[in-house]
Each structure stands twice: as C-alpha cells, then as structure tokens.
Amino acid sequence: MRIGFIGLGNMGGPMALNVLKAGHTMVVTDLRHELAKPHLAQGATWGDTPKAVAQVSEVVFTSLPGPREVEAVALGAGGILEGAARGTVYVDLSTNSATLIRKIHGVCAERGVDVLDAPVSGGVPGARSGKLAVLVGGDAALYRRVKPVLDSIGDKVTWVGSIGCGTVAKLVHNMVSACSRMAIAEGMTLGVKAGVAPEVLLDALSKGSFGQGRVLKDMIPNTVFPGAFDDVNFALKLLRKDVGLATELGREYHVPMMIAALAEQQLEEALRRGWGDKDSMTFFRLQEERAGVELRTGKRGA
C-alpha cells in the first residue's frame, strides 16, 4: 500500500519505520528534514509538503504534537486536503481534540476523503517495539480496510466507535491516568512521612487491586525513586495538553470534572516551574514539597 507519513518525532519516527518494515511504500515529511534520514535509508521518499505527501498516497498518517498542528496540516494551505484524491484515507495518530477531528472528518467527507482518528498509547518504547494500543474511531468498514497497516504500528488495535471516539477514549485514559498518579503521590508521601519505607509502601500498594500496574511497577521505581525526571518517557507538557483537552471535552458536554480540573492546575504549576520537557512524573515533586518529604531510594527498581 502507498503510505504517507507526516510527523517523524519521538512517536511518529519509529511508527513510520515499523510501517516501512511491514513492506509498504512510503513518502514522508516533517518540519525537520534530518528526522527522515532513517526512513529514507530504508527506501522511503521525501515530500516537501503535506499536500505533496497526500498526492501520492492511498493512506496518509499524521503524528503531531496537538490540535493546532493537526488542523494546519490537514486543512491549511499546502495541507493534506489540497493534495488528497477522492478515496484517500487520512488517519490521525495524534492525541487530538475530539471536536476538531470531527470537524476535519466533515470537511474531508465533502471532498470524498475518508478520516479515522487513531491515537496511540504506550510511549516511545512502545512506538519503537510496535507494542502500542491503537484506539480507532470512524467507519467500521474503513477501519477493517486499514487495520493491516495499523497492525504494523501496534499490537493492540481496537475499534472503539464512530469518528472521534478513539480520541475521546484516549483523553479519558490519559485524564484518569493523571488523576490516579496524583492520588498515589498523596498516599506515598503520607505513608513515608508516617514511617513506612517508600519501597515497602510501594510493595504494599502493588499487591492491591486498583490496577495501577505501570505506575507502580515502572514509573515510581524507575523515575520517582531515583529522581530520574530527565529520562523522558512521556513529557509533562504533553500530559498537560492531554488533560486540558479532556477538561475541554467535559465543558463541551457539561460534565463536572473536579479531579481533572485539579490535575490540570497541578500540571500548570509544574509547567510554571519550567518542568515541561521533563518526564510527566515530575509533578510528584509538587506533592513532595507540600508534604516535606522526598520519595527517594537512591536506586532504580527492578
């Protein structure tokens, strides 16, 4: 299949390489030409603009920082819609705005261009290994047609409903994740200040049943305990963006989201501290300051 891929950053770059490895032909573009070097070395070709990419592609993927970039690339001057022929499929892998992807879907439908939203979850390691959850929204028959390509991006590809539903599911996932991490920070600082060693307390929480496996078994022992906030798996500024998109969705549908609003304010405070490019778990430091205790063991977990 002729694939176009726009956005070759920390997530998009490895995802595009995995699509190439699956045997598809590919044309790529990014604001930074140097990011395309490994793709060009594997046989991809370069497109100067999103329009140029779309002109030669059956399926066009975007992996971009957020809604502003997605709208510009999809609908702006020199964008995908200007170059896409009728029957072209546009798949957005970004964590985006549900309202925007539905708008893009409507505009593209008028030109005979199909759209799926397919945000991914699993971080940079998952993008490299191809072990990502891919949450897809859009027409079910279109999803089935594109799924063989999506299977080269992630090992857990799931159709979750009509257009925008993949984005809604991803935003809910990330909002719940952000809120639960903050609750764990409160509990950890309380337990440590009350006399329990942090690694012992973590073990006790890990044996519970509230389902925070990755946070408890990976993020806390390997990022918080050693204070390795510069080893970025998922940047704090991106989590702030995702929670903001979730609270925006709540306002749109008049759903009270007090915990999410609190999480948003905590992430905003962390951004004000200049921590945006650090790992998203850096917000633990805010609670540590309030509690007057640090959750450090001086070593990484297993």
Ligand code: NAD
Second form
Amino acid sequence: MRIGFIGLGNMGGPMALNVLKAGHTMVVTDLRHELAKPHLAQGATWGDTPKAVAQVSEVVFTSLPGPREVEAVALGAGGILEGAARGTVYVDLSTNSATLIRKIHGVCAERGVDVLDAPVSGGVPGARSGKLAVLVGGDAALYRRVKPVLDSIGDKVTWVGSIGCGTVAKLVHNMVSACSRMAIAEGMTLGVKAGVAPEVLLDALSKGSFGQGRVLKDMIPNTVFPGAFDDVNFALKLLRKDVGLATELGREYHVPMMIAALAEQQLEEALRRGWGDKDSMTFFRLQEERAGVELRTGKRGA
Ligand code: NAD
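Could you switch over to the form predicted together with nicotinamide-adenine-dinucleotide (NAD), since the one displayed so far is the form predicted on its own?
Next comes the full complex, this chain leading.
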C-alpha cells in the first residue's frame, strides 16, 4: 500500500519504520526534517506538507502531540484534506480529543475521505518492537481493510466501536492509570513511613488481590456487569473498616491522603444507603447514579 506518515517523533518515528519494514511504500513529513533520516534511508520519500503527503497516499497516518496539531494538519491550510483524493483513508494514531476526531470525520466524509481514530498504548519500547495496543474507532469494514497495516505497529489491535470510540477508550485508560498511580503513591508513602521497606511493600501490593489484577479480571466482569451485588465475596462494611484504619494510620503518621479520604467518604455514603452487607463493589452504584449510566451487561464475564 502507499502509506503517508505525518509526525515522526518518539512514537511516530519507530511506528513508521515498522510500517516500512512490512513492505509498504511510504512518504513522510514532520516539522523537523532530520527525524526522517532513518525512514529515507529505508526507502521512504519526503513530502513537504501534509497536503503533499496525502496527494500520493492511499492511507495517511498522523502521530502528533495533540488536538491543536491534529486539527491544523488534517483540516488546515496545506493539510491532509486539501490533498486527499476521494477514497483516501486517514488514520489518527495520536491521543486526541474524541469530539475533534468526530468533527474531522464529519468534514472528511463530505469529501469522500474515510477516517479512523487509532490511539496507541505501550510507550516508546512498544512502538519500537511493534508491540502496541491499538484502539480503533470507526467503520468496521474500513477497520478490517486497514488492519493489516495496523498489525505492523501493534500486536493488540482492537476495534472498539464507531468513530471516536478508540480515543474514548484510550482517554479512560490513561485517566484510570493516573488516578491508580496517585492512590499507589499515597499507599506507599503511608506504608514506608509506618515502617515497611519500599521493596517489601511493593512485593506485598503485587501479591494481593489488587496486584493480581482481580478488579479488572474478576470483580468488574463477575459482580458489576451482572449486578450481582448480593453475591458477597467481601462485604462493603469490611472494606469501609479497612480504608478507615488506613486513613487513621495516615493521621498517626502525618501522611496526607486525599484519594483515600475521598474513597472513605464514598464508602460512608454507601453504608448509609444500607449496602454494608452487600459486596464491596456495590459502591460502583453511587458513581453510576451520579453519571446517569449503568455498567450492566446482564451476564457474567467480560
Ligand atoms: P512527539 O512530540 O515526540 O512527536 C510529535 C511529532 O509531531 C514531533 O516530531 C513534531 O515535530 C511533529 N509535529 C508537530 N506538529 C506538526 C505539524 N504541524 N506537521 C508535521 N509534524 C508535526 O510526541 P510522541 O511522544 O511521539 O507522541 C505522539 C502522540 O502519541 C501524542 O498524542 C501522545 O500523547 C501519544 N502517545 C505517546 C506515548 C509516549 O510514550 N510517548 C505513548 C502513547 C501515546
């Protein structure tokens, strides 16, 4: 296939090299010409603008810092839409705004240009080794057509729904990752200040049910999805007791724990609802109420 690749930074550079290695012809561009050196050495050619890249490509990829750059490169002067013929496919690999990629999809559709959002996860090592998770949103038949190219940059390429859904999934992933890491920072500073060695504490965290990944692998699919809050594995009142003991320890050792304090208040509210003897995952219902959405699939398992 004739591939265009715009944005050869930390992620885009190695991803583009892997697409080249898979045997596609490629035209590349970036604001920094020097980043294209390895690609040009492997047979790629240079395009002066995103428009010039799109003019000679069947599939155009972008890997750009964020929404501002993506909008300018896709829709701006000298951008992809100015150069793309009808039937060209534009795939955005950046971590972008879901609303913006949906807008770009709409504008491009009027000109016969197809769009997928395909943000990636796995960092620079994953980009180099071709072992990225790629979360794709857009038309399913179009996804199947482009998947062989996506397979050259990731080993976990997944279709997650209509246009923008890849981005939604990626943003949820990174938000959850950030919040979890902050809770772990609170927990580890508490544990170390209260006497446990850092590496021993990390090992203890890794061996427990949280560290074993049971929230994602078991509790959400088997308790939240079927709404099986009366099948009690661990009572909510016991989780509330444990978080209370941890925040008490934090006060003794003068460790500020903002996330734990919030968790404690949520569990207190769940207790007030009379859910103490239900499963600890019942607190999900508080957030479901606030968000106005339920996470039920009606069956057990993901
Ligand atoms: P980067 O800043 O290294 O690369 C972005 C590239 O885009 C740069 O080389 C820049 O010169 C180029 N660029 C900017 N504006 C341009 C324009 N108008 N025309 C042509 N080129 C332009 O960033 P990165 O780390 O490679 O990240 C790229 C995207 O991937 C981001 O959206 C990021 O959030 C996402 N991401 C990054 C990682 C990571 O670990 N670095 C992991 C997953 C996802």
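Positions refer to the first chain, counted from 1. What we label the rigid core is the largest C-alpha set whose atoms superpose within 1.5 Å from one form to the other. Computed from a prediction, not measured in an experiment: that's the story for all the values here.
Once both forms are fitted on their core, the CA shift for K37 between the two forms remains under 2 Å. With the core held fixed between the two forms, P221 has its Cα displaced by at least 2 Å. Once you line up the core between the two forms, the Cα of L295 ends up 2 Å or more from where it was. When the core is overlaid, the C-alpha of F284 ends up 26.9 Å from its other position between the two forms.
After superposing on the rigid core, the C-alpha of I259 is displaced by 7.2 Å between the two forms.
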